[in-house]
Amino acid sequence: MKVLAVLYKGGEAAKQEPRLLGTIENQLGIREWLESKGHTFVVTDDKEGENSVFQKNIVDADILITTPFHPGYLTGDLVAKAKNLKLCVTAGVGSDHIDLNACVDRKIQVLEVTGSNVVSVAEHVVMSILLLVRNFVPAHEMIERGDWMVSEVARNAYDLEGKVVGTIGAGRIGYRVLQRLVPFNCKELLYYDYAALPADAAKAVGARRVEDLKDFVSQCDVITVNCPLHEGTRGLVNAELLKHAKKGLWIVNTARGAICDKDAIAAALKAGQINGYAGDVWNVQPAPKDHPWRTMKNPIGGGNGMVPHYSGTTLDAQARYAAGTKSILENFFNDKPQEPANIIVGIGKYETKAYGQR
């Protein structure tokens, strides 16, 4: 079979660090194995436009492997051209870069390595909450400049203890965020999700469900976004919703950039309606150099904790999602059942409630 992988360019770092498995240089560690089985393996980071390696090769590829960190966007038009395509594998978590409805119609399976990055992302969320609440970035930038004016950074630094923190989405990542917040003695932990947590799970973290999103944001000092991107969550955090938010809200989004309206976030931060926004996901990846989230600030010059999409691609996570990708391929080649939790789209139907119409 022809296997096409869209991965990210690692450069000199990937040559020096072979554990950077998600790169075009280290190729998930599966080239030798695939070729020993007689398969053709095409790996690229060139994914934009009809003349890209991605779009030229998708027309006769049997299997597509992508990552959320440098996604090859498999649109409905490309699905129609991909006459041989049978399987899409996300080396990581999050398959919104694939037109899932088109794959349902074409009976193309879509799988991801569920759980491979949940700890990595949950840790990044907690780190991002703290750097916003403690006003860390402006404080560090002050030191780099050679300045020392404690009042300039302390005037917007707070404790996390005593704050109300809520997660939009309390699945594998959202719940782990709640677990990690328990020792901080927050005033309350809230969650907004289409499904309630099991009673024992909610009790274990002391979390309260709020079923109305506007009511949810009005109660929170900090919101973290941990839900998938699909038709129902695109633009979920927008200008209208932010009108109901508590003034000075901090937002952390490590789920998908398009869940938050980029212009509404930038405007709200500039106006001081929200105090900070952090995360590693962007509505287009790589983000254009003029993307407002790169440089947006609150009125006193802080509140930006944005980084490239890397929270789920630590070296530990890369080992997990590379191994998981190989396992999915082995099962597919040998006609063995897949792990149910990894299946997003089975043969002609959704196998998860995380995507598609509920």
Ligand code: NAI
The other form holds:
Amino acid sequence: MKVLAVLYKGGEAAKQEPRLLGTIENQLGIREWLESKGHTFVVTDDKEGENSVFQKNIVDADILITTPFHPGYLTGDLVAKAKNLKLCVTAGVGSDHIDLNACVDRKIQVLEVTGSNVVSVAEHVVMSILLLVRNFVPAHEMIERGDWMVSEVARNAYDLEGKVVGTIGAGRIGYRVLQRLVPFNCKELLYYDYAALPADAAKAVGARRVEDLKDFVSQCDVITVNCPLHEGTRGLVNAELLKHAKKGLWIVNTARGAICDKDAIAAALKAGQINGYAGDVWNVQPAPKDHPWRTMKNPIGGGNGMVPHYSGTTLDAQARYAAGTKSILENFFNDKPQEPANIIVGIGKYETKAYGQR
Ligand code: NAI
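Next, give the form predicted in complex with the ligand, keeping in mind that what was shown is the form predicted alone.
All chains and molecules follow, beginning with the one already shown.
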């Protein structure tokens, strides 16, 4: 079979650090294994445009492996051209870069390594909440500049204790964020999700469900976004919704960039309507050099905690998603059943309930 993988370029770092398994250099550690079984393995980071290695090779690939970190966007048009494609594997979590509806129609299965990096992301979320609330980035930048003016940074630094924190999406990551926030003694932990948490799980973290999004937003000091990107969540956090937010809201989005409206966020931060925005996901990846989220600031010069998409690709996570990818491929080659939690699209239908209510 022909296996095509779109991974990110690792450069010198990948040569020096073999545990960077998600790179084109280290190839998820599966080249030898695939070739020993007689399969062809094409690996590239060249993914944009019809002459890219990705788009040229998708036409006769049997299996496509992608990662959310450097997404090979499998559009409906490419699905139509991919005559041999049977299986898409996301090495990580989050398969919105694949046209899932087109895969349903064409009976192409889409699997991901569910759970592989949920702790990695949850830790990043807690860190990002703290760095916004405590105004960490400007304080560190001041030190690097050689300055020392405590009032300049303390004027916008708060405690997380006593604040209301809410998660949009209380699945694997959202719930782990809530668990990790318990010791901070927040005033309240809220969640907004069309799937209610089991009563004992909600009780264990003391989380209250709010069923109306505007109502939810109006109660939060901090919002963390932890739902997949799908038709129902694209642009969910937009100018209209932000009108209902408390002034000075902090937002952390490590789910998908396009869940938050790019321009509405930049404008709200600039106006001081929100006090901070942090995360690692962008509406286009890699983000263009002039993307407003790279440099946007609140009126007193802070409130930006953006980084490249790496929260779910710690070295620990890479070991897990590389192993998970291999096991999905093994099951596929040997006609063995897949782990049910890994199946996003099965043969001709969605198997997950997380990509919208159907
Ligand atoms: P999950 O499937 O365990 O949980 C997702 C939750 O979102 C579910 O409870 C679902 O009901 C809820 N949801 C779906 N649509 C919603 C809506 N319209 N409103 C409110 N809630 C909604 O998924 P998991 O593992 O927690 O991952 C969530 C997302 O995080 C992934 O789909 C991916 O986009 C992102 N992610 C980001 C990573 C990174 O490196 N930044 C790494 C891993 C995941």
